[in-house]
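Quick heads-up: it's one chain on its own, the form predicted alone, in structure tokens.
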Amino acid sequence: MPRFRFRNFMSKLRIGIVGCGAIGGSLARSIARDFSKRAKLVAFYDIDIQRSRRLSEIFSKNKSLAVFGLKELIKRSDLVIEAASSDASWEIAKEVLAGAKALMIMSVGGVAAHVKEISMLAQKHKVGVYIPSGALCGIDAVKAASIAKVKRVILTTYKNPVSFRGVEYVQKQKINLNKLKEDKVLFFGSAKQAVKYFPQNINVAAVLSMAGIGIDKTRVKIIASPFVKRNIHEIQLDSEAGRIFSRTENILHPDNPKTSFLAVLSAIAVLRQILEPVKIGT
């Protein structure tokens, strides 16, 4: 965990959430239910103000948690959780860190190409940045192995064809997703390209590349499979420390089928690491 400590750490950690959809809502409920003794919700912001108001109604009768701008949310918070979109996460990250507030990033694909900038901003303003493992197991081993020399890292993702509907990259290939009778490789290339072409589907590639050998060297294979109902992610890593293979079969989030349930739970686990004195795992 980062060496930087939150201001007023002995009091309740003030948390603001940017993005009030299924993920932001799930995290808000968990914070209120599981961490009420050590943390409190202080602000919600969404470009759709009705979303933030609806979420605020659950936790505040007068909707006082809904704010009209990111600056106000940053001002109220010790920790900002970004749960908006890959298109917005980098701009949100810059503004939060410039405001000297800690940050948890859910839309990792939007910041994967800005690791150095994020690190510099965090060090400059003496705050921590937290990136959950998301829908992947084995990130702890990838981080450890990467201290030694890593020869290769390959991520293979299997998803049901319905998950790729509306993806422009797939549409340009003129693939009829409804008629697939066997596995179809939609993409094989760098994590950098994968994040660009599949921004809503492949946050895991961004997390893996940040934990390992970088967005240019990490290889990603994306497969549309009519035989799977769960999102499946396999990691293969060869290093001087040994060979690693992991497979994660994800259940879809009950409120958002585009997101794996584990991705939300991993953010809750990171929050627990922040709030509890004993840290377990790499």
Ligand SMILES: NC(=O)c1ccc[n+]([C@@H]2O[C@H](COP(=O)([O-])OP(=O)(O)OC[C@H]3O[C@@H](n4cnc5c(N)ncnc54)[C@H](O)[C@@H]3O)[C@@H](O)[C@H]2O)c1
Given for the second form:
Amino acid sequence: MPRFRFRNFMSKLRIGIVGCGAIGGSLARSIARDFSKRAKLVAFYDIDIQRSRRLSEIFSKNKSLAVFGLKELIKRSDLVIEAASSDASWEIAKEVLAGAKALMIMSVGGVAAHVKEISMLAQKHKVGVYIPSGALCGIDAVKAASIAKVKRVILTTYKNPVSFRGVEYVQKQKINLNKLKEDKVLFFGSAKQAVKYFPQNINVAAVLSMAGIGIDKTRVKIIASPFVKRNIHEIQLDSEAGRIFSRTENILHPDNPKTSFLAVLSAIAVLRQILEPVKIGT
Ligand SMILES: NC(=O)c1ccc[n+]([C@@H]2O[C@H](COP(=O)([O-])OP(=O)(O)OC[C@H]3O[C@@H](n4cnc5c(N)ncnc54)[C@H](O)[C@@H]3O)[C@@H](O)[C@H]2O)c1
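Based on the form predicted alone presented above, generate the structure block for the form predicted together with the named molecule.
Time for the whole complex; same chain goes first.
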């Protein structure tokens, strides 16, 4: 099954980016710098037109790459990268796939409940869908182990208490986040519930669930820790193939402290897998 509809064998992969924030901007820079022989930026779309215009000015002096709507971006692209929001990612995915264009999804939380539909749409329109591992290491092993029997998967997230300010679920527990002297478990339950109560944890829980045993069976523990400055994610998996433990200590993205730097790098690594002939890892 072809993953892209290349216009001809020698042509560059035309890439459009939806969402011109921390991830969209970093990916655009990397595409222009690292992949210019095999890919080119053709369109940027953002609900805030100033953002897409600003990004366009960096990469094209003659012609604006900023478009006014998703439809125009889809028309120009072979591959669309969604880096906008979890509220919009499912709608964007449907439109891109209906336009028979390949898709990379960053706002994974928004599509976690639609995995089967995405797979059906991708098959129907004969295009690929790419979901980077994001801010988690070990997804390669989770994917492989899940081919055999998996007994349990637990994601434990440690974040500094300030990260949970304003989270309604925490406010209801009447925990004084400023006065924590030790680790405090804020939540332990299914990934489905975690995604509901902790939307800022949504992408890691969603990617892990999709790679492994699904959003109902994956367990998530969320800990406020006064001892950490980075966002830390640990995966524990017990399976027929053995035990897996991974720990990722994420440095935050300078343009958006809610986003981990590794999430951007992971998307660049997926682009490399797409564009280069040798594929490494599962
Ligand atoms: N998969 C992962 O591991 C991972 C990690 C971090 C962030 N993310 C997700 O990636 C997305 C982008 O993250 P970011 O740090 O770049 O955020 P950001 O806030 O810096 O940028 C998002 C941009 O998208 C635009 N936008 C919002 N809704 C839109 C829509 N419907 N159509 C077009 N543009 C829209 C905003 O105006 C903004 O410019 C977020 O949804 C975030 O949750 C995923």
